[in-house]
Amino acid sequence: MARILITSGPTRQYLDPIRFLSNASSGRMGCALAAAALDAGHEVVVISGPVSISYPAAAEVIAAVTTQEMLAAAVEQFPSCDGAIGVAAPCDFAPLVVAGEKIKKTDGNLTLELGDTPDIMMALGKMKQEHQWSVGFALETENGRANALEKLRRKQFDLIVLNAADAMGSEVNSINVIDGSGESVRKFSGSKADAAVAIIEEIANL
């Protein structure tokens, strides 16, 4: 059986040491495909931001807060895994000064300036060896399955998960599972868990 790498949450790019920018994202999902994963016979670890959830008891387990810290736990466990799959929704955006003590409230308006954070998932693709797969996430609020084919192509994956953005805090899924040809394989809506395990059995198809 396979060692599975799953990066499931949400991470935290902190404006000062109170204030963060992050989004949605509850880890319901890596939660699911954890345990179906577990299910199936196959190990696993989680790299997870901040969630409210508990993981299967049988996964590792891993805490990330920013995508900086996700990334670096990520790449020093790829090497070990059969595949990874990229549920995680790393904060696309991070402040290029963090102020050390609070930012005060004033009468004016706070300007910030952002920079892009570290792909995560592009980064295991770079490293992805023969034997290796991996699997993205795409959750678009437009032209989705554009977006989700441009991702596919441009980070490597072998599979990749088209969702809606009303899954995230959700305890339900829709998803389209599209192969690295751009075909779709497996189509279904209903509750996490279910969605889990299958894209886990699409993932055996590989």
Given for the second form:
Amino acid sequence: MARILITSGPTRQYLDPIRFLSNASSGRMGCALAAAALDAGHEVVVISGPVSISYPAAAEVIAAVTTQEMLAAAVEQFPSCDGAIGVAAPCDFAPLVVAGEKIKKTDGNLTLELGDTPDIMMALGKMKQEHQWSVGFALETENGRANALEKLRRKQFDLIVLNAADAMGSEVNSINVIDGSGESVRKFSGSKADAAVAIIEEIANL
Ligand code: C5P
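Switching conditions: you have the form predicted alone, so give me the form predicted together with ligand C5P.
All chains and molecules follow, beginning with the one already shown.
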């Protein structure tokens, strides 16, 4: 049985002590994957951004707020794991300047300059040892398959799960699991719980 790292949920990038950039990721797909992996007899470590769902009690859960914090926790945990599933939706942009005090409302516009944030699964892909695997997710609004394949190669994933564009925050998902040769090894539409079981089965087939 394997020890599986799962990154899950959104991250936040603050612009002042009160306000942040984030996205609508609920952590539901990560939660479903944790449950399916535990049911299949695996050990699970979840690194999660702020979510309102609860992960299965048998999973070890590490909380992270920013993309940088999620990266630090993932890099620390990955060497003791057999593989990683990147289902988190880390915030890709961060304000270049974080105000120390709440930014005052004015009558004028506010312009924010944003920089990029580190790519967690790309970092794990570079650390990956011979015996380890990694699985990524792609949520695309156009050219889904081509973009997913490009991500699979760039981030050194062994499998990539192409999600429906409306999967974020939803109870259901349509997935297309694509392997390193570009072949679709599984297509499924239904609850995130059943999609997660299908994904864990495909990982076991790796
Ligand atoms: O490039 P894109 O963000 O669409 O790639 C999605 C995949 O990369 C997901 O598996 C996601 O968890 C991972 N990712 C990451 N760190 C980021 C952005 C995405 O691990 N900063």
